[in-house]
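Next up: just one chain, as structure tokens, the form predicted on its own.
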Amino acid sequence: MTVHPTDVGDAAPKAPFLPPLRIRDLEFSPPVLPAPMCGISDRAWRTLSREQGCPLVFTQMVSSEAMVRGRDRCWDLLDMDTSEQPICAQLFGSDPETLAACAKRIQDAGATIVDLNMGCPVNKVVKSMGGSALMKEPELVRRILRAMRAALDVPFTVKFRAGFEKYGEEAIAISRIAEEEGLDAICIHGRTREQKFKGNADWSVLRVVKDIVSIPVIGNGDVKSADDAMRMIRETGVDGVMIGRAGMGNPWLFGQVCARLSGLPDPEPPTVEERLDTMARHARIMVDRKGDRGLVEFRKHLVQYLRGFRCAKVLKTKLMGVTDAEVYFREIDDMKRHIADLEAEAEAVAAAGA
């Protein structure tokens, strides 16, 4: 059975490797956070992340411009509930007054923290001067942060990249502005916008920023294991670790990192049955929240959950075309009963091909 960070069992915990992350008057321990990701950070994802020990969860980013136009889709994307607190809601945009007004609305809707996205590398967002494009406009950033800070009573944070084109220089400038404008924490992804999600994250800018600001710094980028998290902390001195794409199809990664930073024994890897059970539960929550659309949206998670299975292709073929939820879950139950046979068959086919 997978051990969660709160399940000490017979083993006495060591002292936590990292103290709680303090964002104004809030404390988060262990300081392990799931990254806000478009199309991923919905209610189901947040539920699984929190169950693995993450003390703070994030919504998907929503457009401030769309929100002021009254588009209900924004609130569907946020899908916040008071039972999820503490929860951080993320906005993107480029107009100071619009962002400030939307930040206030999100605060009033129950967000524990409001975050500004300055890291999204997607062309559509960048062309609208949102996301990482703001890193090229420090004076506009200052006006945005000042307006949003004035509108908010709750903690206010910002997430950005190591740079748009110039590694480090832009991130250092934004970090200083964020502190000067009264933000409560910053998070930096160790890639430039030009890299998007390619190549390796460079954590050296995290160390530089940590040395020049007094507010908490959270590190993001290429944390794929508990060892990676420990190395990031040792090399950079960050106050918290954020995990993004590596957690897709692998929510146990959050539990592994949480355990390590809490001084607890490393959890056992999930069994095949646990992987399929969690996959089914993730899908079930999405269906319960979104109906048939949830099953379609789950497909991107399905591919990730099945990574490493020898019979992954067979399993994906079985499930990708299913649109009836009950049939879907019956198929997963059938997989659990026959997984050993499917794996053996896939291994035999691979051996014959070699």
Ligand SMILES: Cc1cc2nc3c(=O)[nH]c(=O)nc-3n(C[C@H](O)[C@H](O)[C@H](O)COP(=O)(O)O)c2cc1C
Contents of the next structure:
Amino acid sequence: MTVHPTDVGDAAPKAPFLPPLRIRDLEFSPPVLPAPMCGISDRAWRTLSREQGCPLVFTQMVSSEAMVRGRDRCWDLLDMDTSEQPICAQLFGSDPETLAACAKRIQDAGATIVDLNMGCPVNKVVKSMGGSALMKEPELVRRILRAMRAALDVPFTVKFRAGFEKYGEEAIAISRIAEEEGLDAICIHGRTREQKFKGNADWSVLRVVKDIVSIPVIGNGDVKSADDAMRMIRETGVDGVMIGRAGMGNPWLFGQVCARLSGLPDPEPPTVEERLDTMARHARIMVDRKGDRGLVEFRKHLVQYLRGFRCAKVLKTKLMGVTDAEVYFREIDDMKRHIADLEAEAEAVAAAGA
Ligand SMILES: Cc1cc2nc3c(=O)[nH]c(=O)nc-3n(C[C@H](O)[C@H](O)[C@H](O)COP(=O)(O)O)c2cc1C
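Same protein, different condition: the form predicted on its own was shown, now please give the form predicted in complex with the ligand.
Now the full complex is given, and it begins with the chain already shown.
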């Protein structure tokens, strides 16, 4: 059974390992946040991570330029309304006035917090001077933050990397500017833009920045377990932990980290049935929100949910080509009934091939 921080039965919590994350007048406890991720942090991902105890969720980033051009796709990508509060909506762009106007729009649409993306390493974004490219332009950053701050009443945060090419210096400079311009928190991913998602995240800059600024600092990069989260907090003193890729196909990770930071016992790992049920529910929410496209988009999650199943290949083959949602969910039901046989069969095949 999955134990949620809010549903702990008889287990008496010890003292929480970390106090709530305070972003201006808002408190988030336990301070465990699912990362904003393009194509991933949609309504389904946000629902599941919130159910596991995450007190604040993030939309994926949307382009301020596209938003002012009136592209409805931006609002589809955000797929956000007041029922999801507290929610942090993320923008990217490079023009101060455009970003400020869009920040106000997403605030008015129900964002509890507005975040600026200054970490995206993708060439197309960097070429337009958005995402991580801004880290090289501190004066432009100051103008952007000032304009957005003036446009917003809600808390305002920024997420960036450990640097563009060189580790550390730019991140320290941006942290200082963020504090001077009245931002309410910062989040740092311990990789440079050069690294993209390769190599290991280096958390040392988090510790340096924590000593320099007095606004909350959220740490991000390579947190794959509750032990990693504890280690990041111990080594750097961050006020909160953000988790991205390791939560894909494994929303229980959020529950595990939430429990640990709340001083609760480690939850039981999910049963096979729970894993398949959650996988189906994730797909169902995506289909409900996006129609048939939801099933296609779900494929990247499917692969992750099936990690660790001996019969993953068989299950994947069964589901990958299915385009009809009802057939899809019938197949998953069928798998649930026969999973023990499928796993035994896969083991026998593996043993025969060994
Ligand atoms: C597919 C993908 C999409 C991402 N999209 C965004 C995004 O829209 N906004 C953002 O701030 N970071 C984005 N990121 C970066 C993550 O938020 C996070 O900083 C990064 O994955 C490192 O954390 P992790 O090691 O826990 O995954 C994305 C990462 C991935 C893998």
